[in-house]
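The chain that follows stands alone, in the form predicted alone, written as structure tokens.
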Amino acid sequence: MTKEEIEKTITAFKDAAIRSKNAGFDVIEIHAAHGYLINEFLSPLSNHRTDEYGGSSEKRYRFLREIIDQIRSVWDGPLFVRISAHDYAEGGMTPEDYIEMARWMKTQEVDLIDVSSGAVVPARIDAFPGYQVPYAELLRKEADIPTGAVGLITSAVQAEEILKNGRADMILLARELLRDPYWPYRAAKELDVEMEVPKQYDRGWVF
């Protein structure tokens, strides 16, 4: 990308935030993970630039920094950033590398980091239930910023353990909700949590 293209892209993020605000959205999440454009700037495996947007971690972070600043200039609501905390490849980003960037995000008034991993380069990932939770736990502790945990979190008890033990501040579900759109209702029942639902759902559960 040329510098002019970078500036246009940053402005496009700002414009998108304005549209989100006008449309009545409650939260904005910047997707800086999974090999998409921002992730390509953050990881040294994909960022080989030699200008002010490449090289040191601070320079690789600059693109995201400027996006956050522009969004914050027009958006005062909750702002999340999704990251790939581990590249799973030699010379790539690790959760420890992201501690510094997480601290920078906190100073920019990012409210929560959604901690995923992988996909900037092909890699073998040992995926097991909760395999990404330690990354969220590390950033929460070391950067003192709220985090969201993701990745093969499938049961209510598993999700509750993560929250109650202070390993993350939020559980974010994706594929599990595609498999079971009633997951939140079942989880509330399993954990004996009162939940406001249409009367038909209560009748269906009880009777």
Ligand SMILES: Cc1cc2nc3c(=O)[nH]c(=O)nc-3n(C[C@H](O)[C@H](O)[C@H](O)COP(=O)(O)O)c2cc1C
Given for the second form:
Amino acid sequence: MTKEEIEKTITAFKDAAIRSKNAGFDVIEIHAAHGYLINEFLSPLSNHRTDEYGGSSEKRYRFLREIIDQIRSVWDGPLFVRISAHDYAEGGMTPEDYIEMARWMKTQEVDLIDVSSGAVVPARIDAFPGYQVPYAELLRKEADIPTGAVGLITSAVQAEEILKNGRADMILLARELLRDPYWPYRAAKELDVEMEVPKQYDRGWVF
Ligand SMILES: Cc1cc2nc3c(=O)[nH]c(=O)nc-3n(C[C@H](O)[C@H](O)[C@H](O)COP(=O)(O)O)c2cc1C
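Right, and the form predicted together with the named molecule of this protein, after the form predicted alone?
Every component of the complex follows; first up is the chain already shown.
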């Protein structure tokens, strides 16, 4: 990318934030994970630039820094950033490497880091229940910033354990909600939590 293209892209993020605001969205999450463009700037495996956008971690972070600043100039609502905390490859980013960047995000008034992993380069990922939770836990503790945990979280008790033990501040589900769209209701019931439901669900939900 030329510097002009970088500038245009950063402005496009800002314009998207303005459109999101006008459309009434409650939260903006910047996607800096899963091998997409911002992730490619962050990781030394994909960022081989020799200008001010590549090299040291500070320079690789610069593209995201400018995007966050531009979005923050037009958006005062909740702002999340999704990261890939681990590249699972020699010479790539690790959760420890992200501590510094997470601290920078905090100073830029990012409200929460949504901690996923992988996809900058092909890698064998040893995925098991809650496998990405330790990364959310590490960044929460070391950078003192709220984090979200995602990845093979499937049961209410598992989700509650993560929250109650202070390992993350938010749980994100993907595939389990495809398998069971009623998961939030079942989880509330399992954990004996009262949940506000649409009126027509009331009679179906009281046993
Ligand atoms: C159908 C589908 C679409 C997804 N789309 C996105 C996406 O647009 N952005 C994203 O960050 N992750 C996306 N993901 C990844 C999920 O957010 C999540 O990180 C991943 O599925 C692991 O969580 P899980 O075990 O709860 O499914 C998607 C996953 C699925 C199954």
